[in-house]
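The chain below stands alone and is given as structure tokens, in the form predicted alone.
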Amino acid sequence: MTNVKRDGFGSRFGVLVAVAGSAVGLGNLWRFPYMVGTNGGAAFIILYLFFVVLLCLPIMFSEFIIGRRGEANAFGSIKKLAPKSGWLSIGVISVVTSVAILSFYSVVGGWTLEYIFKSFSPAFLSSDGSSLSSQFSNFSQSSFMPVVMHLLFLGISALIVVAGVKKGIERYSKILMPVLFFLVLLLAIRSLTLEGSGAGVEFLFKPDFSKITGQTALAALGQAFFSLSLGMGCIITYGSYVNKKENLFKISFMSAFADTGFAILAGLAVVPAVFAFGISPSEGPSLVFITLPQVFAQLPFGQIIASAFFFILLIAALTSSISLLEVIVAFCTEELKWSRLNSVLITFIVVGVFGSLSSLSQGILSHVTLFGKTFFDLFDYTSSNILLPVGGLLVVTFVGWRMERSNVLDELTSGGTISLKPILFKAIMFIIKYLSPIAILLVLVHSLL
């Protein structure tokens, strides 16, 4: 164990808001809607839903037993579970997956704060989506503005997490994670109030399980695993703050209920919206930036609900980035014995090359690829595809299989003060042990494939 004297969550709701906060991010106002869009809608929901409760809570689960039993970062706890064994690569994973995520997620945190100041100018809306592409593209591709939005959303994050855990992550979270849900709320009210969203609302509740096939299937688990932050450390690192005494089932179906609900209020503000106007719900990851405009050009104080809409963005952004960060730092000030501050500013600049690098590779070097990818591409299909997936696997395999039955039992009843019925136990090993793992595989293998 590092003798840095270690920071704290301070409260029940402080890890509520910071767990949610990690989950829900630009995954469920942006990957989300379209996700339901192009996989048959509600039926995709179900299937989501579906791998939520039965997969990826016991996969949370052993994040937070991981880190509430190291007290440590990613890479310390596994260190004080298992010294000097091979299982210290699920820490090694764990910050490297978190530098290659924010190397290209503060580039969209960036695009996302861009899109606030353009929507203040009255030049900006149109219904004419060949205009909007041109000006994401026109943005995008550019040398400079990209990459300072990119450093300035990222020295955000660094402002947040440099103040540590009880007095800036939790602080933030307290105020940003009520403030999106109910900005998001009120976009969802207003889409579901316009002529003609009634197709949207029925697309996206009333199942047609013709759609489902094994693509839909796996589709909607990776994104119910991606979407609760499962393999990338966070939770882990998070674990290890909370107090013994919390009760993990408690923050652990929550954390999933309130990013769960919040994907689905997403896809409420964003689908009846996008069927009222006539578009398609499967325009893909474009919905956001140039078809979603579309939509608010044609509303009544259209300027003010875009800027709301990309504000919302932002904060959603900003609540998984510093727990991204918090990855990296903590790992940092443990193990390596740094400061806080100096840990950050380290951080800030080995992120704030790689997303520079990302932010180009729209633009100047775009031909610049390395195994046949651009930057961007090779941040996001490298920790999305191969590091989120193995990470996971790793943690249920070291759960399961590595850590002792009893040390498991201890961290879920909180030391023997909760009440769990040994089939329950039974069950959740059950899932963690062999479940989990091999949806881990079929995820993994159709995402290499």
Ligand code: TRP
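Compare with the form predicted alone: the form predicted together with the named molecule:
Nothing else is written out below except the one chain.
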């Protein structure tokens, strides 16, 4: 297939930055802490880690294998490997899920933007917990600014995707991601040394297994997929840009490790502070926007750190949202043969509308519910807890049962240049064929009961 976009990543570091950039985002710093908070703490984290190793890593290999073999967007890759089959549903799910995720992701991206501006005002950090909490709800429930900020965030992502990802955002990510890491580390240290943070540490590390229900298991599974950008063709799409010699194992391990490290660190930065300031850990999506400003207030140069933090969080969110956009845009350009500009424009309009609905569902549309959920919750819940696991299930089943075994081996060994012991290959195939699909099915079915 000849294709303008098939230029690919230049170096291993480039691939890593792109994949880790996609993985590390609001999922780690915003979603993980509040999911831990609403799903019972340590038991949730243990399940989460278990799913990352047992399920997410095999799915990540699988997506890379499909993408690098198929050399196209998610739909196109499957079409090449299994023409005219039901497997093409993977490609369809990828576009639908991408729209669904972006429709709440860019709203939270908008909140982040707003908080960059807020952090410049000296009054921001002198506020106490309850005024921070009402500040957040007043803002997020209003009808105008959050929608504007959402469109602004989406617009910036769209511009980057039109301009091409490689030279701009990746170059900056290489510098900003490590800086973000150190900032979150600093916050974690401050949060852990706050008086009364001990209860938070206990909440994070002392598991109460009676808290594990079908729903928490599904939430942990969904969060693992969400955080690692799995189950909707994102890594298939990025995989199609990966050099044939690259070691797919190594990239997968390193990205998963970096992403999980970020999530745990974010948990350490947020949860002990939640307890120290007497906030409820089950506060939900507003959690980081209320607790972190209080931690900033406890730091020297808090205001500068606050601005830097929200700015870098914005960058982390952008490197993720562009990967979501890229899934849709790669589909529209390669399958529908639209121009890149038109593809981005139409995606912007569609997500702009859905995202505005989910933003408004925090306020004036909060009474409009579907299956008992507001638009925001519906997009969030359905994508992470249903679409991503189903997508992941299809992906591993495809690689395990439909792809030629020799092609899978060829990809895993990068055309025979990497040695892989036959027994190890057998073990991987066993996990991909049986273990992962059965485990995902069990969690899905169990949560429905």
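Each form is matched to the other, and the largest set of C-alpha atoms that superpose within 1.5 Å is called the rigid core. Positions refer to the first chain, counted from 1. Keep in mind that what you see is a predicted model, and the values were worked out from it rather than measured.
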* **CA of Gly200, rigid core aligned, shift of 2 Å or more between the two forms** => yes
* To do: Superpose on the rigid core, then tell me if the C-alpha of Val36 is displaced by 2 angstroms or more between the two forms.
  => yes
* Asked: Does Gly86 move its CA by 2 angstroms or more between the two forms when the core is aligned?
  -> no
